[in-house]
Amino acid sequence: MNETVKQLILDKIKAYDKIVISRHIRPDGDAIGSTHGFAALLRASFPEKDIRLVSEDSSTYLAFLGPDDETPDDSFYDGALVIVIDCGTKDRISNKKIDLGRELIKIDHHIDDKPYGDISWVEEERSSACEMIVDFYVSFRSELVMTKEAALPLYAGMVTDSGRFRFPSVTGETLRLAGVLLDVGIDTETLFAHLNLEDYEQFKYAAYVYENMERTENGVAYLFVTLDMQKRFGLDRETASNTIGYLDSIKNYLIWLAFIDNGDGSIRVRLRSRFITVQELATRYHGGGHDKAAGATVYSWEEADALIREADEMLGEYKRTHEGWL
């Protein structure tokens, strides 16, 4: 089935002279890496085509990969193929002009709650959309050209979305496909310097997080990242969002949540878990994602408190009915 869908996608790419590539709002490493990598792959493989990477939502995360393309005029979409990568639902696409294109292709690895697209290739078990793009390349490597410019963002997306290849979604196939990119000759030392090194001020923020995080009776760790906190520590949107990473290694705390005030009346919620599924909880609060890594949105701190209570009740029930969870 997937081989047939991949062939349909390649045929469509060959048939169009103009292609627009987009992703989800508030992009993470996978969204940025998969779109930059796929655009570079197609440009190297089909230099005669006009390929644009278009997003209305910028990010400083993985900024070393370079900027997106300038937004084209509406006329560019006339007769164009639109490819959206790493976006589970149509309302989260960071390009409101996608319907101006002739056809839409969806490539994604999130739970397919709200299907869209004329052609949809979804593999929920994949660790990242970048992994799917590399798989696409391998399926047609006699017709496609993988360059270092394409391999670097794809590898960066695989690394970040898999938790440095630690998450349960990582398989032997994940590592074999990562090896394909390494064989191209990626500068991993520079890449991991970009990913791992932080300014000294970030360590001050980490200390603040551990001093001010809150915990529930059943083992939910959470933090409210208010506008005052963001201003105090000079946090941009992605740095504030990445607060979730500070909460993921506390023994006995199997769900961790970060609430980031967007300043527009909405509060972004990042949900992560170990052993227990949080995806359904996220969908009840205007979100979705993966079983153990999801996102949501609430519109008041009272609604945030309700989400915390639900998470705590879920976790309490899980611990009462399961053994061996550490």
Ligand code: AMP
Second form
Amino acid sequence: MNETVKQLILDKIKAYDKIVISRHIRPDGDAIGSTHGFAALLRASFPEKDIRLVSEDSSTYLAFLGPDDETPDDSFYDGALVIVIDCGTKDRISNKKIDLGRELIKIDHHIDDKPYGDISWVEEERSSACEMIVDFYVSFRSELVMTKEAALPLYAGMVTDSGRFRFPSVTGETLRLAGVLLDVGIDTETLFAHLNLEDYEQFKYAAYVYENMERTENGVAYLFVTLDMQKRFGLDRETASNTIGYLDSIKNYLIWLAFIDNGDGSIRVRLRSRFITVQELATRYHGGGHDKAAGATVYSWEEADALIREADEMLGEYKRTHEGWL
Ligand code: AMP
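How about the form predicted in complex with ligand AMP, since we already have the form predicted on its own?
Whole complex next, starting from this chain.
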């Protein structure tokens, strides 16, 4: 089945002269890596085609992977193929012009509860969309050209979306496909320096997070990233959102949440977990995502409290009925 869809996608790519590639809003390493990687793969494989990576927002933290392309005139979409990678739902696509294209292809690894696209290739169990792009390359190795320019962003996306190859979604196939990229040649020392190093000021913020985070009875760790805090520590939207990463390694705290005040009456919620699933909880609060990495939005601190209570109850029930969690 997937082989047929992949063949169909390759046939479409061959049939079009103009291709627009896009991803989800507020892009992470996988969204940036898969789109940059796929654009580079297609450019090297089909140099005669006009391929544009078009997105309305970017990421300062991942700027080392290079810029997107200039937004083309609307006329560029006439007779163009649009490929959206790593975006589960149409409303989260970071390009409002996609319907101007002739056909739309979805390539994704999120839970597919709101399908879209004329052709859709979704593999929910994949650790990243980048992994799917490398799989696509391997399926058509004799027709596609993998370059270092493509391999670096794809590897960066695989590394970040799999928690450095730690998450349960990582399979033997994930590592075999990552190996294909390493064989092409990647400066991993520089890559991991970009991904891991933080300015000294960030460590002061981390200290504040650990001093001020809150914990529920059953083991939910959470933090409100208020506008005051964002101002005090000079956090932009992205660094404020990255707060979630500080809460991920506390023993017995199986669910961790960060509430980031957007300043417009809405609060972004980032939900993460190990052993237990938080995707359904996110869905109940205008969100979705993966089983153990999901996002949601609440519109008051009271609603945030209700979400925390639900998470705590879920976790209490989980701990009573399961063994072996840490
Ligand atoms: P985040 O914490 O924003 O990185 O989200 C974690 C995962 O959930 C990502 O794969 C997002 O694409 C997905 N996600 C975040 N917010 C939503 C939403 N409102 N609806 C559907 N999926 C979401």
